[in-house]
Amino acid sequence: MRSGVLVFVASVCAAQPRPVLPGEIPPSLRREGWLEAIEQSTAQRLRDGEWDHLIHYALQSRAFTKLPPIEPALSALDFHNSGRIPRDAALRLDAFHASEPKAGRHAVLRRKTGSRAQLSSEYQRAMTFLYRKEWESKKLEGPERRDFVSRLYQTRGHSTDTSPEAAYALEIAMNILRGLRPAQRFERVLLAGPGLDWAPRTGLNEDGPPRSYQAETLRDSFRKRSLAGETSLRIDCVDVNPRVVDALQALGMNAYRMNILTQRLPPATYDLAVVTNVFPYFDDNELGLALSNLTYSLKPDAVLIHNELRPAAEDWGRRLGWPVLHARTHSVQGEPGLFDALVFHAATKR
């Protein structure tokens, strides 16, 4: 590892996630069998998300065929317009299914593949969502379009996609945090949903091993800005996807499997929690449950950062005693005209 970079040793965490108890759910959200239903839905969405990654990989990878890569969103448009799997996509699915497992991503994804018919079925499911998100949504404008895409994400498979742009947003967030809390030192940090560029929807890069840009950036940002002592800082990463957890542990990071809707960590453990590109997968009530579980584990002077501008986030933050401290939008690096948000919550002074 490079000299001067913080080293994290994976170990058994003394603060292991535990199941949420019914009495810990905000009264307005308590429903019989709700947590069990969420766990079942999460399992299905994890399964769908992993198959989405496989299809995106089969369309783009150069590791198993010389056929030209296909941009998944364009394949989704062709699929919708023709009503059948396009010939170029079918040829790639054939090549992927016929290939022998090699190393890295290809080996893992190829071994997961069942029959050729299943590949076709999963392609159609994945492309149906992608068409609606990338093309059907463009028929709408403003709030209507945002609401349409938001509802799509609340039922789609759980993706682990991440990119350098996510790192750019965290750099901005850390600059704002230093300005909001110039004297505060952050020793224990929670990163929920760090992501891994395993087989992204677009821009697949197989030149190196999968990376978790958020985890790497957060670690280095603290060092550069002296937000914490280099030896005292601990970052705990939690993710619902075991593949992400395994990859981060292999990189020497503290990573644990956790569903932030049905599990929580011990109280008053963290000085900061960062959650980006996770809340869009939750409906308004699930968002309230996630915020309840996350703020439970924060110290009274802690800060919670996320990128969900939905009014429900502000409403639940206020009801839980963690109102919005600061919010802003920023342009997404490398994507002219595209904007993301940063929202900071802090506990109400008691």
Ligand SMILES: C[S@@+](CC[C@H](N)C(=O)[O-])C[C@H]1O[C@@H](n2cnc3c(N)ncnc32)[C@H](O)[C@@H]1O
Second form
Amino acid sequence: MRSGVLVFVASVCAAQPRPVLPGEIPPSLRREGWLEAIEQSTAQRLRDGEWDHLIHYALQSRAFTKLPPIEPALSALDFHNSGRIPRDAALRLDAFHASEPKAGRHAVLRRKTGSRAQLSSEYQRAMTFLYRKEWESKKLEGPERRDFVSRLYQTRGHSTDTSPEAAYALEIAMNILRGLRPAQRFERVLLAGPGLDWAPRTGLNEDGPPRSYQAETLRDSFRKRSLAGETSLRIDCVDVNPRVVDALQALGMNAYRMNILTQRLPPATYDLAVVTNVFPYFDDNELGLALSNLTYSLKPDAVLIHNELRPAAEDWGRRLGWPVLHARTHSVQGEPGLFDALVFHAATKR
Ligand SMILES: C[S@@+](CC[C@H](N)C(=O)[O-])C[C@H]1O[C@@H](n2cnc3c(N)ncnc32)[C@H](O)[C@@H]1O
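What does the same protein look like in the form predicted together with the named molecule, given that the last one was the form predicted on its own?
The next block holds the full complex; its first chain is the one shown before.
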């Protein structure tokens, strides 16, 4: 009974992110004023990302107008070629601005909207980025194109986009994990940046509430493979976006607001950490910071899984004592010719 109480207290209190102290950053990564600068740029990128979602919604949603939906990337091309907001997009922005807040996504996004002029300026900002990502990048090939898109991602607004494919990638990851560590139990799991299918750039579907596929399927995936005991598994989700955290908490999940670049969780807490499609938003040094913060809260025999094939991930893993244990690519579900990666890190035995 006594130990049961202790376990309960420990599991409730574990996931409280706290600011990383400059002295905890590996010497090769320390930079004067860096953490404050990252906090500021994260706030700006969160803001931009939320407005990107709003513009994508205004262009695609059928909830407030009968005007046909517009594919944002095509609108970005029109905007670039004509040098002004295309008429079909302007009409949709007018209709969105004139609509009364209804329910669900529409109500939240409509209430966020300020003046009509602000909608135009956010449209122009969002489309300028989208043009560069979807069209300008296509003028390049191979490594040049990859570098161009990588650099764009490292400063773009923070998107919370996620999809069923992200849950499928987790299923593959859990199969591999079972093979790598056949006898190990993973009771405490950290899911960093689970995302929320809120107002995506393509394929907006408003039939149901926004989904967070990875957070929703991780528990089932564990059960199917007996990766943890029936009752002992605890999954903690952390995300820098409060909208994602609120949505997960409303679904009864353990979710906390945390910037994995500037905060860390208690040491040696988790058996497994999973983080996909988050690292592309970080430059190489920030990636080192994220890996340093995440591995700090892992137990010595834990595993960290991500999908970043950039050499910097391998390099920082080695320097932090968490080298790559295994990596592989797989086809993206439903996207012939498209591949994603899975990279597994484990601590060097000391
Ligand atoms: C593109 S979504 C990826 C969602 C999901 N993991 C997937 O693979 O589909 C990136 C998520 O990471 C979160 N994120 C970005 N930077 C972060 C940071 N510094 N700390 C914590 N979460 C972050 C975003 O808010 C968003 O929810």
